[in-house]
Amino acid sequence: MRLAPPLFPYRRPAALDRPGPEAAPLVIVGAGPVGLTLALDLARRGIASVLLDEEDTVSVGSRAICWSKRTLEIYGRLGLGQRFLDKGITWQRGRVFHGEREAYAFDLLPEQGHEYPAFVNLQQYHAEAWLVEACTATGLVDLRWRQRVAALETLPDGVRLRVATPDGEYQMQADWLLACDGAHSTLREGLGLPFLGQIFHDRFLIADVRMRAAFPTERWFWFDPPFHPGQSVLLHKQPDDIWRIDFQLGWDADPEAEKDPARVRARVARMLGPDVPFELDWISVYTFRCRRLERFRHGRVFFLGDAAHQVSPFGARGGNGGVQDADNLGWKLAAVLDGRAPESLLDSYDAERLPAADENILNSSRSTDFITPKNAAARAYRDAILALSATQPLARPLVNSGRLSRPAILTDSPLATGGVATAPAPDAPVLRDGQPDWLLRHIGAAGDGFTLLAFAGPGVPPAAAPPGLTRVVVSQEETPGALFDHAGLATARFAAGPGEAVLLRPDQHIAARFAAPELAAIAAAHAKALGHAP
């Protein structure tokens, strides 16, 4: 059986024996992989934080368990990637069944110079118990455990908070609150804040399986199988010889009769066959929803993952989503609490995760259509493209399991100068004094965050950078303390030459490009994209 999660101290917060309410910069509610993620990343950039939860473990059963390729490269740079890699299922391929037939197969990532692969499969609670010791480790993350956000109060220059704890209850002013609270935030409740989208009539039930398979390590889902007809089953495989079964329900179906054991025992026997032992480790059941807020920004209050948007989870788009709003919003808050930045840099986070979690949503959205259809003519079509892909190939791309995550890229980034698309950068493997490396690895990493990515050739010198910018040199030729890209795929990937240049941001997006940098050029995109006017 999987050992006992841990349990974290509560402590008797000092406030309570205190007058008048605690004074705090920074709070984030909510320790869930979005909360912590972003404590973490505000802790490497020096920012300190308060983080409160209202329970003292980590969460039960598997919950996010695919991390994309973007994720895993968030967690490289927070010191937590090879973990990932270490514990968790590595996985790029997939599979789609309709009846027992294979109808499509596809690879997630075909090319090789990565260093994180296209998903890694680990459960959500190893992920968390990770995280807490990360943010522990740094000095400047408060965790306090069993603390609950009974009311808020917005201010015109930050919110005032209740506090329930075992002990009593006390108040606390921030100067900043960040609602990472998830998808039943009380937060967002408390603001009186609606979503905007839709509840699909659709369950389907949730079974993480203890069993030794003989299932190969890829994402197989079927429609209409012979021992779930009628219906869709998702597989997935998890460490510790854990499984993930989705099975679809139907909008009839009663929530609690489905969750119980014997029921579920017997769905999976009969996807399994009569020989196969196993265990059931978690059991669940879910809705499908795909809406989000109208903005995630709310003067001092800023929504992060499940708590400013949600999506069905074929795709891999909730988790993967929040961990990557607290990668956008945790530089610009540092920046912006340094002094570096204005407060207006901020309003970028709006203008830059709203249209990620509409892109999110519309593919979330498809999947959900494709999987569910609404009526008799949507579920013909449905058919006949899981009919045809069998001998037209024109007709695989059109079936829908669930679009899988991938990062949003960004057209019209307030951020951005030259009109250049907002989008993280590629990774590539590169040498550095003769030893194996990665390109990733030294972006975002030092200063202020920003580096300049420099290119060079025989006969051609990087470009200078501004002062206080850091500057990456990659050469074309092996030269001391330059990334020497030996194989040839940053030049590739960047599409850039000798003697041009990239700026990348803290968070390793694509800031702007330069064929003929010049230090002045340089400087001023580095002031717009902090958010300072040009």
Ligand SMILES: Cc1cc2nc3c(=O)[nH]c(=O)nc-3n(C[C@H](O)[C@H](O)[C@H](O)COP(=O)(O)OP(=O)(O)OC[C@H]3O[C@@H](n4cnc5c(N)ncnc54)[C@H](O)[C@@H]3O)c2cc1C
Given for the second form:
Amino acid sequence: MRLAPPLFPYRRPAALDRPGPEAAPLVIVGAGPVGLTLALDLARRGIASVLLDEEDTVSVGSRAICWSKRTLEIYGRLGLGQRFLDKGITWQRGRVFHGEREAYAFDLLPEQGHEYPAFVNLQQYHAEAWLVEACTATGLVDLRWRQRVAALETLPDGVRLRVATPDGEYQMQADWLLACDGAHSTLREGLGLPFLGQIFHDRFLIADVRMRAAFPTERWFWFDPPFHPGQSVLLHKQPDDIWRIDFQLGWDADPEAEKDPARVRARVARMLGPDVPFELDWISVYTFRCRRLERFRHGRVFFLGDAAHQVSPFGARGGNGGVQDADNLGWKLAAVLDGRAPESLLDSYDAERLPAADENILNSSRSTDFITPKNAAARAYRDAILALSATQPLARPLVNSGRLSRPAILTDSPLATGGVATAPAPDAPVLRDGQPDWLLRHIGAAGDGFTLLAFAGPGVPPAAAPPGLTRVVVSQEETPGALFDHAGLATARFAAGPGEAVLLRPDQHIAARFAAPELAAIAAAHAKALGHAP
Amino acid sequence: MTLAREPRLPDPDGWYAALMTAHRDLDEAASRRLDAALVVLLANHIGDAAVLAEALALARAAVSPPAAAGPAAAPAR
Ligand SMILES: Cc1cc2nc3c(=O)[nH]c(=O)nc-3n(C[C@H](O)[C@H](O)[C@H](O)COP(=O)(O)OP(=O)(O)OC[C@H]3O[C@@H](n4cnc5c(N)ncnc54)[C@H](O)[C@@H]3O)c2cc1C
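Previous: the form predicted on its own; requested now: the form predicted in complex with the named molecule:
Below, the chain from earlier opens the complete complex, with every other chain and molecule after it.
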């Protein structure tokens, strides 16, 4: 039996009974994973928001299941990480099959010593339900269900919105508008912004199946299996004994006929064999696109998640990419709204997230091109690579069944000092007062979220931090108040020895490194990362 | 590194014959796969992006005008 989705109550908005538009500093449109993550991130920074969604429940049906390590670290910072670990299915191994045989297996995180695994599988509806709970608990997110933005008009210092509710329409005047309203974004269309890219001529049948099966918790991908000749199939485990099966159908398939439950049941039975009982939980047929907006910032309007960019699901880069948009923009908005940063800081959202979107689009397009060969040459190469990969490890890096989501690493962020690459800080196990702990839990956790990570060792004291910066000391020896790098992994992963320091942003990304830290240089890098002109 | 352009095969006729023998009895599709497998093996052996790019451009020019840069993007809205 399918879980009954939670229903969130619609409340008649007070603005319906008042004259004039309702003034709201910050409005988020769309309570999908991205809008909810942004609202929660802002609330954790003390910023209130109004969050509008046209529905009154979570996303039903088969959508995101694979949440990446970086997303889990973000949810760790927001207080939901353990929940994902407890309920989700942790995996890091994948297997690729070709025809009747296994071609090879891979491991996405062969290294130990990270709080979060390479991936956790969890239905998008669970994630959304928890995010709603967490947002509500902050008391700073005004969640308004069954309220649809019907039209918008941009003003020099804000946006005028027309919001439709079951009781009629009202107007809002927002200083800032965060468009998280998904791939069919009304806001994008309202502004007349082109959403251009590539369409893939293929169809995929997504079946969520309930069964008790002994498959290991691994990602299994078949090219041309005997039970579905000429096409690919993907199998993933989800919590609650649900399995995601993704059948490639080809462009000529009839989407309506393919959704017929009897037909789907026959397909699944051919795959599982006659002795495995199962129930169908959800069926959909998809085509995929890769496209994005030219820019994500339009004055006081920002686009995040699927509203800004769309990818094919191979690589799990849609939801994970969108959550990282929210991670990137949340602290910047908070800094501007608090008067700690100039408005121009917000331009760095485009500078940092456009390249990230391009990387996601590039990777997911290439995967789709490999999985769906466009011509005879592509098919010959793909099949030759698959055939070679069974015996020749050299061919395996060319097999592309999805390049699984990784955070973008930027080489030329306007916020970085000294040409440092803008990448998320690596995690590492540490001891705090003798207790096992994780380094990342201490990054972006206090104050305005900027952290100076100061490395210390025998006879080498940690660097001092200028006023306004939280300092976290990582020591090679047990020292009260410091994080003890007992395994040496923090030192190794940051490649920073005693006396060195690293400046980290509120989104846990590296802003600057100092071999010989000086207060003035650290303060200057901090100011630059907040968008102040040098 | 740059692509070696001087003749280097010790026994050109012998190599050509071996190649033709390998293709014997294969249908069109299998022949294509054989060539593809060969390219993959040799490209990996060379392992140098600049040499491979040079070879690719030269090969393309030998059969037709150079390929348009970048993926062919069909507009989707
Ligand atoms: C089959 C499939 C598998 C996938 N697998 C993965 C995966 O494994 N991992 C991954 O990371 N991603 C995956 N994705 C992608 C992922 O589902 C999306 O990227 C993600 O849902 C985007 O989140 P979002 O918040 O941007 O948009 P959405 O989830 O689409 O949310 C948009 C919200 O806006 C609301 N809304 C829309 N218009 C209005 C309006 N005018 N007014 C008010 N509210 C409005 C909608 O009700 C909705 O709640 C998959 C997608 C598919 C289809």
